[in-house]
Every structure is written in C-alpha cells, then in structure tokens.
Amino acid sequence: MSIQSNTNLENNSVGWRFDNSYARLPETFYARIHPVPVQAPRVAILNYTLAESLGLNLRTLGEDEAAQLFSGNLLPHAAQPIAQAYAGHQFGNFTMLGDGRAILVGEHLTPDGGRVDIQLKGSGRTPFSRRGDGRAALAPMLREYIISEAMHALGIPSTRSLAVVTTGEIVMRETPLPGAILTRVAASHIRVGTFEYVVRSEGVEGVKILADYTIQRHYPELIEVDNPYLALLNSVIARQASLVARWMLAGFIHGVMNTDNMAISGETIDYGPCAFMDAFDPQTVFSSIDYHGRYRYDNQSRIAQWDLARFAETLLPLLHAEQEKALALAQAAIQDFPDIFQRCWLNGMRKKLGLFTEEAEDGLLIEALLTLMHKHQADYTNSFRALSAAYLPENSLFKDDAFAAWQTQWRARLSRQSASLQASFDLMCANNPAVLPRNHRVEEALAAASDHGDYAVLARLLAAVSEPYAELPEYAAYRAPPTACERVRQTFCGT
C-alpha cells in the first residue's frame, strides 16, 4: 500500500465533535504539524466499550478506513493537529520538552457535554523532537493500554486508549523492533511541565493565560472565588494527593514521576516503565533508568510535592502582587500536602481493612500489617484479598505468632463497629483487587503481540483486568503471583 497523505474524514458518521480550544492560546504554547503518514497501518486493536462513552461509533469504519484514521494518514473532519509545548523536571533536572512524537488530534465533545484530548502517540517528528526519529514501538504502546484501562476498571483517574494500529515500519532502539501508534484520551494534555514551559518563554503574562484556560477547562467553580490562582494550587495539591494515595493503595509504582508527567487534570499519564507489586517491599524499584531509587513506592508522595512545588513556583507572581506573601502562600499550600496525602491513604487502608469508622490507632494497626507483609515478602494483592474472605482461618495468611496476635487486635477493632461483619468483608472486596495487570503477565501478552502477532494473549489479560474486584473462576491464572523465573525485576521506558 502506498503512503497516504493526511487528508481529513469526510464522513464523520464516526460522531466526531471538534472545538480545538488549546489551538486558539498563543501560537508559542505549541506548534502546528501534521503527523508523518505510514507505510501500511493496520488496527491491533480498538477499544469500543470507551468509543462507545465517548458518543464514537467506531463501527461505521472499516479495518482499512480505522487503520488510515488512527495512524494519522486521515484526520477526522475538523481536526488541527498540534504538537504541545512543555519543559519538565526530568529526575531533579529541568530540561526543555515538548511533544517529540505525539500529536493532538483535537478536542472531542462528549454527550455529557464533557471535553477530551484525541492525541495520537508515535506520531512522528516534531519540532520539539531533538534527536528522537518521533515513532512508537508497539510494545510500550500495548503497554500503556493495557495499564491505562486496567487503572479505569480500578477507579484510578488516567487517561485512556481508544486504539493502537501498527505502521508496517520498523523503529529502531537496541534492536529493530515493529511500529505502533496509540490513541490516547486524555481531560487534557497540561502538566506541570506546561507551566514550567510556559513561565520561563512567556512570563507572567502567559502564565496567566495558562492558568486561566486550565481553570475554565477543569475548575470552573474557581472562576468567581476571590484568589483563583490560589485555589487552583490548593485544588491540584488536592487531587495530586488523592491520586498518588490511589497508585498506592493498588501497589502501583509510575516509575517516572517528573514534572511533564503531572498532569493538572488529576489523571494518571505516561505509562513507561510503571508496575504493580507482587511481594511488598516499600522500596520497589522497577524503572531501569531508576538508578536511585528516586520514584520507589515509598517515595511517590514526597515526588508528588515536589514536583507540586515547582507548580507552585510558576504561580508565584498570580498569588500576591508583594513577592514575601506570594511565597508565604505557596509554601503554606505545599506543606498541606502530606496531611491530604495521609488522609486519602488512611481512609483508602480502612476500606482496604473493613473500617467503616476512624479510630486514632488505625495507622499503627495499619502499619502493623505491612511490616509483617514485608517481613514475609507477602504478595501484596493476594493479602489484602485473602483477609477480604469472611472465614480466614486464625493464623492461615503467614503462619506467624504475630500475625495471629494481629488479626485478633484486628477483629476486635471491626467488632466495634455497629456495621456487621458481613458488611465490612463486603467494603474489603470492593476495594481489595482480585486481578491486576500483574508484571509477568503483561509481558508474555507483549511478547506474543510484538514477537508473533499472536492477540489472543493480550484480549484475555484485558478481559482479566476488566473485571479487578471479580473472583472469577476463569481468571484464577491472573490471580496468581509470578513464579521466581516468571518474576519481572525491571521495566523499561520504551521511548
């Protein structure tokens, strides 16, 4: 098949409802490129369930007519494809970004009059590319949607992924490897980064422009308040805490938690060499490029304000015209942020543990668990699930004086409750997982996909994690931890 150039849909029975408002902000916010066209794209795979939320009717296309649309060789009608600009803190140093191989397609209105980003990742080069040739490889793109959804059916905000189609291309990293490009859905694209960019190339004016498109696209009610700026920090530092609590609770680790990837929607984005635990260790490290430990499970919280803080340095002229109470507000904000944090923590655990009521010595009955989990490099899924079951036997989870002496203090402490029992076992398996994309898993549906061509591999895990707080019989396999040769140690960016 010849390469088809960008041309745009003409017949938008797909549903496609355009308002391209980030391509109305000053024209140094982002560049207008349209994505580089590929050789043969064919569709691995399209995810109807989200089309379908989002008022898209992806059944009107045919293969050939979804693979030209969701590589980018056809737009959708209205479309103006732009590439964002944003700088970020990548492991502590700043560096000038941008998207180097992703594209916004446009903003798609939804029926219930919500808002979404269309962008298209692997896209090719541009402007803001450096040395990178701006391509995707397939694996790390069936990587992110397979999380992404995976965090959705969790509860856990994130962008999503509408579609994946290869290119037919090869991209080279250390071995030749076959193409991919990924749709993601996204409340938007702006990340801390994006002010970061911002302040430094536009000054306090662009900031402010920035700050107040992002305040009438995702806090309206800050508009009338009497500081919005202010409001707006307090409410990111809000739902960043409730967000990192969320990824911790589940076991996840992000793994690459620099300021570009900090999104001011809320949402969970860039899915690279993240991972769910299986033995609970605190200081889990996955990412290979995190040498450190800088992004470990147990450091996320204290990233998380950092990289709000640096938020909060580029708002520091919209806080307070006089530069000391400017500051004074700022810090005021981030301090804040470890008590959120601990607060959506420790409600999240007494869900996780039956609790329907709070009681000062919750954490340490709380961290009493997890230092015997750790102490017996317990499976940390499996152990919160296995407590969820209303019959555990006395002593069965690690066959530990301890552990005993444990689950009495615990079952003491639900018998306090008025709630029953009952109850309580039901709180704990609608927030204790059954099935996770669990490491050793997503790599043998990557390999399969990327190696062989082989899907079948990659619709079962998604089916499995469609369903996170169902006992299924035919996802016992999924709920089992990795064999000591299955176990993965390391994952990898993928760009």
Second form
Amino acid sequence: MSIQSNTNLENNSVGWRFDNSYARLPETFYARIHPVPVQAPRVAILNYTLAESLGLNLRTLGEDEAAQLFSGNLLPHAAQPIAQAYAGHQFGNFTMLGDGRAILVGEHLTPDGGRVDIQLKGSGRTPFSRRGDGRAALAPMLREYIISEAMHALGIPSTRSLAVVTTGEIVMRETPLPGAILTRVAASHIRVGTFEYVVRSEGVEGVKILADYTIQRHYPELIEVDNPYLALLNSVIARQASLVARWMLAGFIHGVMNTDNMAISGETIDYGPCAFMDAFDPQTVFSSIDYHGRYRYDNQSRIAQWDLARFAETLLPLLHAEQEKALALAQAAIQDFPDIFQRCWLNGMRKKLGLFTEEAEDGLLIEALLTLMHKHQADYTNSFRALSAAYLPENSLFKDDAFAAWQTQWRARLSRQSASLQASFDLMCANNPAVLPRNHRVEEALAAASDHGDYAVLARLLAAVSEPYAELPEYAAYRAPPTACERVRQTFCGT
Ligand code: AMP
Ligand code: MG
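Show the form predicted in complex with ligand AMP, please, the one above being the form predicted on its own.
In what comes next, the whole complex appears, and the chain from above leads the way.
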C-alpha cells in the first residue's frame, strides 16, 4: 500500500477512543496540521504490553497496516492532529519553539478512566519547524523507546513508547541515517514552556485558560481549593521534586533539562542525550552539547528549581491581584523546593539502605557511603545492589578501613530499628535495581538495529530492563559495568 496523503482508518478494531480536549482550547495554542506522509513505513517495534494496558488491540492489524498507522500515513478515525505551540529556556536562553517534528494525533481514553496523548515524533515539518526537517533518525527514537520503557519499569514516572516505525526515507544529519517515527504516549505534553509561550502570546487570560485546563486534567483535586493557581504551583513543585529525586536515586541524568522538556504532569519527558551513570561521580555529564555541565548529575535539583521559577513567573498575575504579594507567594513556593527535594531524596536513600525509620544522622551515613563510592570509582548501581545482596562480610565491597567503619555504623543503625534484617533486605532489593539500560548496552542495541537491521539485540535488552529489580541469571551480562573500551563517554541528542 502506498499513500501520498493521509487517510483515515476505516474500522476501529484497534479500539481507539479519542476525545481531543487540547484541540478545543484557543486556536493560538496549536496549529492544525497533518503528519507528512512517508514513503515506505515498516514496523521496527511495537509495544503490545503497553497497547493492552491502554485498551488497544494491535493484533488485529496486519504488519503493513500497523506501519501505516504508526507513521501517520493512516490516521485513527477520530484523530484531530495538531502541533502544539510552546516556548522554552534552552540552556538558560528564551526561545519560541513548538512541535517542530511532532504531531499530537489525539487524546485516547483508557479503560481505567485515564486520558493519554498519542503523539507521533518525527512526523514531518510543521509551522514550528524553524530550520529543521521535521524528521527523526532511527537510533534516537529507539533510544527514547528503551529508556522510557526502562524508567517505567523502574517505577519512575515517564512518558511511554508504543511503537517505532522506519519511514523508508533517509534523514541527513552528519551522515545519512534511516528515518523513523516514535509513537509517544504521555499524560499530556503540557510543559513549563507551554505556559511561557501562552503568557507571552496571550497574556494573563491565556494563562488562566491553560492553568484551568491543566488543573482539570492533572490536578482535579485542586479545583475547589481557595487559591487553585498557588496550589497548582505547589503541586507541580512537589511532583518535580519527587521526580528529580527518583532520577538521582537511580543514577539517571536527563541531560537537557530545558523548560520545554519539563512536563507539568510530573512525567519524565524528551529523552535525548540522557543516560544512567556507571561509576559514581556526581559531576557526570554525558551530553555532547552540555559544555559547562549545566545539566550534570548533581546539578539537576538546582536546575529543576530554576525551571520551576520560570513556571512560577508565568502564574504571577493569577497568584494575587497585588503584584508584590504575588511575587512573595511565588518566591516562598520556589524556596521550598530544596527542602522538598531533599526529603524525597533522603527517604529514597533510606530505602536503598534498608532503613524503615528516620534518624537525624541518616544524611551523614548516606553521604559517607557516596564519598567512598566516588573515591573507589565504584559502579553506582552494583554497589547498592551488592549491599542488598547480603550483609556483606567485612570489607567485601571496598578494601578500605573507612568502609569497614562505615559498615559497622550501618549495621548498628539497622539494629536500632524493630524491622527484621530480612525485611530490610527485601526493602533494599525492591529499591536497588539490578539491571538498567547501561549506555554501552544501549549503544550496542542501537548500532545493531540502525546499521544492520538486527532487532534481536534490542529485544533482549528490552526484556532485561523490563524486570529491573529481579536478579535473573539469564540477564547477568546486563549487570556488568562497561569495560574500559566499552565505556560510553558522550551521548547525543540526535536532532
Ligand atoms: P528537543 O531537543 O527534541 O527537545 O527539541 C527542541 C525543539 O527543536 C523542539 O521545538 C523541537 O520540535 C525542535 N526540533 C528538534 N529537532 C527538529 C527537527 N529535526 N526538525 C524540526 N524541529 C526540530
Ligand atoms: Mg523537547
């Protein structure tokens, strides 16, 4: 089947239930536009498990029909495709952006009463493409697929990936690369940058419409409170604090925490040069374009706070009629961020160390362990997992008297809680992943798929990272840190 313009799916055996609420917002919030059809789409990967949880049955589709659907050549019947307008601070500088290579096909209602955006990424030029071609290359789309699905399996809020299709077209980057389209599933694509766009283009009336919409969609419990906009700000702050803490607990570095890549829903979004760190070093940077380490591992909470301040600015006129009072409210909310973040992080770290109770010195105990890991260039994931594996005979993790002393302290700390050692052990195993999509494994899977059309390596990696807390013998190879020559030092955003 070859398609020159988009057509609509004749039947709905897949089970789409669209209700496109964003497309009912003011016309200035988006552009109505169709995906640009592609030459010869082919399925690279379909996420049947995710589809089922969304109430979609992909098994009714033939290979070709699935490829046409997830390339945007064929649209679900009730689709109302739009490209969303947004802005953003990129590396601190403000820019007008928008979906330059993505189309929101529609919002699907799930069997459990949820609502998700179905978005095609790499779907062709839009009014927001600026100088870009609107397309995406296969490897970065598969990268987003792997890491987003791994994040979900780890229990970290994230957008999901439903499909990747190749387009049969070449995209020109530094070299010619196979083109691809990712189908992204998200709670929504409302970003801090969406608010930044609307406040500049529509003023306070526009922000009120967007804020009311956001509250209804993501924070309905706030509809009736006294100052819903201040409550919205506080809730977004709380969700981001929790999210960034969870990234850091898992050793994850997002890599491009621009305000357009911060979702108001609290999901991790826009997987570019992101990566999990192997050896623990708080200064780790992977992104090839992050020259000054703005988005390095240990800067992520500060940057989240900076981004949230940009969000707060857009809400100012809604927070209080008097400018000074509005500013004071916003500042107080933003100043709370470090404490909220620290609490989330500390509680997560306690679980990683098998602690059910809180003691004032816990922070010091944790810092001392991280200092030892850094000194020994220890693998972050495996060190925690090794601690959970048993109660470690003296000195088995690091040959270091300081570690022996630390271990004595930790054991004493464990014995001061009423929970059994077995309960601590179970808590640690549920909070210290054994398998993550390590960079060298991701690169290996992407090279096999992108260079050789071999998807078996990718399938094995996906199977391994979908059960991150199980220490299954068949995935032992995925737990090994990279050797010196396997180590990946830089990642690329692939736009
Ligand atoms: P990202 O780096 O993916 O977060 O994208 C930042 C901005 O650049 C967004 O507005 C994207 O839509 C846009 N963009 C990225 N790649 C392309 C491309 N190949 N063509 C058009 N716009 C793009
Ligand atoms: Mg982005």
